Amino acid sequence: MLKDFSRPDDGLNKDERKAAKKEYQKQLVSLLQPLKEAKIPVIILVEGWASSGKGSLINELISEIDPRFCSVFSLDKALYDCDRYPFIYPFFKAIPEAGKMLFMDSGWLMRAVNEDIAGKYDKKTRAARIQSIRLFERQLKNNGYLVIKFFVNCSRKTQLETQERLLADKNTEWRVTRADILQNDNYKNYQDAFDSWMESTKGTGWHILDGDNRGTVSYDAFKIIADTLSRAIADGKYDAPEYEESFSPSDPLPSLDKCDLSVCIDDTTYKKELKKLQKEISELHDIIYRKKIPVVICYEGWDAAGKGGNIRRLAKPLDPRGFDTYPIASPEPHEKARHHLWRFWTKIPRSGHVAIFDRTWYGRVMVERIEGFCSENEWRRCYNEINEFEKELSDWGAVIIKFWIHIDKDTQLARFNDRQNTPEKQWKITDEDWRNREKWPQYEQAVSDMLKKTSTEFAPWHIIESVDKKYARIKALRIVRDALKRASKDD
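Now that the sequence is in front of us, could you give the structure of that chain alone in the form predicted alone?
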């Protein structure tokens, strides 16, 4: 790919190319408002050799763009502390809102190549990274993102000359790092690595720019961006194809109507077990913190099923410096304007920490499905996207525990009436709760589909019978205790 690259002659002389570049630049600026109206988010990834002019190219590309329409991502800044998160985390976190543009000064390709060259990847890890990148790019495309990928290519000679020129001036020598020099010293190894990774993760395709001919780089980039945006605006919203599920479910769960909701526990046993389990979980929390094991605990369930009380008993023994609880409501405008998983990627815990979600990413296949907040294709596609998301977390080393807190319709009605008639509890009941109750059959079907399609070996669902809230709390704590034990056992 890079070894054999040769820019085709476009037949333009220097003055003609300069004039044409200005026209493409004007066209790009004129497309910003239509882009916003079409709600198309754009990611422009600029990869390339160190000292090849990537920064100068990005600076020229954004020079005439209203800063309200774009932002710039720097890989060096983004990677600070990112060894405590999944590989794709800093890139998912940075994705722009619909109608805006993100310019990336290096990204997932450079990170993968640098880590590969440094010997951080065995065969299994390399395959996992390739899969992460492929899924990331595909999910972006399927959710309406336009991704344009550039690689600024240059010869070893050009790279060395640029570095020597920068190093000769005390005002610019800071721009050449030891890593940049190392890249030039090992040019052939990096070239092989770039070629291999670009071929393995080509996904949306690469545009190679000729860094040996600086006069063509920005011209080619402006032309490609303007042409690509024009086509995207003319074509309208990308209609992602449906795709088959790629994960096999774990052992089948009992259907909701077969769950024994009569199970209960007496007060004496409850108090004794609660104290014992909380003590064990507290001790295990210290171990997973020391071993840097991330934990993600998800709570879904019927309104008034007892999620809040269950979460409080789980959170009580945890050190507050090592966990966060996220109550998830309907998405805010800036969240709806991004990939539906973005607001959860930004909340995943760093390694060694615990994140407890009160409602989760499963809202898309329940409330959004039933209320028509997304298309049928979007929520059907979402099962697989969720499984991919959870597999990414699991491969990273996260313990994933998912609870469905289950009650019957009569129990829910009794609890609704209790909340309605008790002044200090009235804040817990809303008109929306009553309206959702009228759609119980639709929700029951949606929940059954969710449990069937997303209970996997790496992230199984646990149905928690919660007519007796005390029983539900003990069952959930036991599951958490056992999962943490398995994860923290000594090698």
Given for the second form:
Number of protein chains: 2
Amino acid sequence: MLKDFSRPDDGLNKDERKAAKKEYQKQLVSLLQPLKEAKIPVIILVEGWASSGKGSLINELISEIDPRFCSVFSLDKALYDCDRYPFIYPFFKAIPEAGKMLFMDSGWLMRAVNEDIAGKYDKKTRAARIQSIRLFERQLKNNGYLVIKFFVNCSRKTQLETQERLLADKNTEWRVTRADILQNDNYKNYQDAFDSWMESTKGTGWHILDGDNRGTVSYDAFKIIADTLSRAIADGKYDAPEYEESFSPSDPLPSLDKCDLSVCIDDTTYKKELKKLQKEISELHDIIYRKKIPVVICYEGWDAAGKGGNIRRLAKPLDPRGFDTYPIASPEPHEKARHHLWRFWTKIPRSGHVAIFDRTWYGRVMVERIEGFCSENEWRRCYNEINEFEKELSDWGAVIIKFWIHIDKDTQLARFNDRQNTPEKQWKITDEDWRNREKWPQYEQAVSDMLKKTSTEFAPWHIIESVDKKYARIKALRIVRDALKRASKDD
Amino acid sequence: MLKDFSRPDDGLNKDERKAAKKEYQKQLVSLLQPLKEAKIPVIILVEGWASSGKGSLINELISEIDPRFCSVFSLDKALYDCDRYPFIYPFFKAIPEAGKMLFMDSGWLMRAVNEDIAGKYDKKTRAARIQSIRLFERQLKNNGYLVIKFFVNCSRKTQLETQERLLADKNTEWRVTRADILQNDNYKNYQDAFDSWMESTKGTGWHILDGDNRGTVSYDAFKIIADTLSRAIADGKYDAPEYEESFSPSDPLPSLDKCDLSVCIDDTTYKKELKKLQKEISELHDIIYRKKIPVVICYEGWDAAGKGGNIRRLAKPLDPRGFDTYPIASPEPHEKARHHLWRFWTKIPRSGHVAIFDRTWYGRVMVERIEGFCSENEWRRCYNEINEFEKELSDWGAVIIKFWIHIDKDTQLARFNDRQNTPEKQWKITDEDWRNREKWPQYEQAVSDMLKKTSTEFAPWHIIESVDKKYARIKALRIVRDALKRASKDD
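In place of the form predicted alone, the structure of the form predicted in complex with a further copy of the same chain is requested.
First the chain shown before, then all remaining chains and molecules of the complex.
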């Protein structure tokens, strides 16, 4: 791709190109407001050789854009605190809000190539990275993101000249890192790596800019951006296809029908077991922490099913330095304006830590589906997006445990009434709870779909019978104990 | 304080204490909803010796609290990415929303003591830290935060026994860090340091818990928390005093009256100067980056004064890896629910980086004052809070540059009309702009107060005459150039 690249002559002379560039730049500025109105979030990924002028290009691209419409991402800055997170994490974390543009000074291509050349990837990891990048780009596209990918190409000679110039001045020498020099020393290897990674992550395609021909770089970039944005605004909302990847389902596949809610536990056994399990979990948490295994525990369930009490019993033996509990409510405006998984991606635990979610990303296929807070296409696509998300976490090494805290309708009624009639519990019950209750059959259908479509080998659902809350706690803690034990024995 | 501490006997036997503790715990749970309704944010700071059981105490304290009401802070975790930020930064970043409780597993006391014992403080730094902590606690209090401070005290012997027990097991040995062992080896030094720092940061007072007497620790903590919360809820909103610290004003003290708006620049000079200044700033940015000097640049000004274009000229020569521009709109719900400076504290640049704010924390003494979005007491107190904030940044080493982009009322009208009549500019003008314009005299008063009260030696205001936008850009860039030059020559 890169070796054979040479920019076709467009027949413009220097002045003509300069004038045309001005026009494209003007056009870009005039598209900002329509873009905002169309609620299209845009990512402009600028990849390329070290010292090829990516930074200057971005500065020129944004030079007429009001900061309200754009922000700039820098790979170096973004990786600062990301060594204990999945590959995609720093990029997902940075995605812009609808109607805004993010300019990225290197991103997933450079990260992958650097890590690959540094010998960090075996064959399996390499395949997983390619898969991560593809899924990430597809999810972005399906969720309305416009991604424009550039690669600033330059010859070994041009790169060397630039680096020598920068190194000659003590104030600019920091711009040339060891890794940059390594690129020039091993230009051929890097070229092969860039080529192969670009080929594997073609997606919507790469635009190669000719860095040896400085005068054309920003002209070409402005033209491509202006053209692509105009087209996207004219096309309107991208109609994402429904698609289904095959993920191996968990065995057994949990089902509400097979569920016996009469199970219970006596008080003496409960107390003894609880103590024992909490001690075991506390010890396992130490191992998990030491071995840097990330753990994600999800709680979903009927209102008043006993999620809160269950979570508290689980959290008690955990060291506060190593876990966080996230209560999930409806999304705030800055969350709603992004990919629906963004607010969860930004909460995943650092490796070695535990994150407990009190309600989760499954809200989209439950309450949002039922209340019509998202389109049918959106929630239908979502099962797959969630599986991909959880697969990503699992491939990274995370233990994922998902609980559906289950009760029957009568039990819920009794607990609602109890809340209503007990002054200190009244805050726990709202009109919304009563309204949701009326939609029990729809929720039942949604739960059943969710269990069927998202109980995978790597992230199985567990139904926790919770008419007897004590039974439920013991069951959940046992599952956590077993999962942590398995994980801490691996490797 | 610590040496002479022994817990007075309360005459309770073990069972009585256990029963009483249960009651306090119940009371705490019953106070959560009233706390939320009273919109009181609460910080429970648990400081104390290493291996004194702070983690277990916090776990017990939160064990019956629904995660929707509380979260846990851990100093180790919080410091992970904070070495290039001011002392107070990780704590300010973590402050809870109104109605929620944050439990802190060590905080500013432990950080200060550790850094002090490690020999990082000279006399001046120590005094600055004490000042930072005092101001931080005072600002929290004045902004409605309830801070309860505990210190878990224990003897050298108890600490040693615990550490030996933890070290004996390979899964718990990581809990005892080198720093923890150092504490036991140098118990006496640490005791003196704790004593002296606690004395200096008494604020609302410390509650010392007797860690040698394990049975009483959580009992005492529950009692104190329950009592303090009840009192706070009964008392209602804390009525913060207006107060004024003396900060040396900048010389000259800028004033709108003395401002000659007829200044202008010819096009040739403009182009030449702009190019030269951008080149100089680009070079200075390299030095700033290398020397790890943080830079904060604030833009305030009349609507249509030309802030955006000014910022773009300034941003152009900056390397995207080293700066961010933050457009500031009205606060989102999660921002409104916290100290008004929280959303700015969380955006300050890492040392060596530049942050440009397109509108700033001065919103409170401008639009919020005039529109009544905050109380009079709040905006009156705010000048001082802002000075303290900027002083904190300045003491940390930041260069702070503040611009008031100035035009007269007729110029604004002309620009508004131009925006209204030019299709691609229409998005820039809203009904709100016209409404604000009607309040010109009130804004003029607010600007004048702001300039008088917050133009300090360490963070002076610069009025930028912007009827001729080109003149304004050159003037602003010159000021930035000069400030960066000065800063890069220091040390």
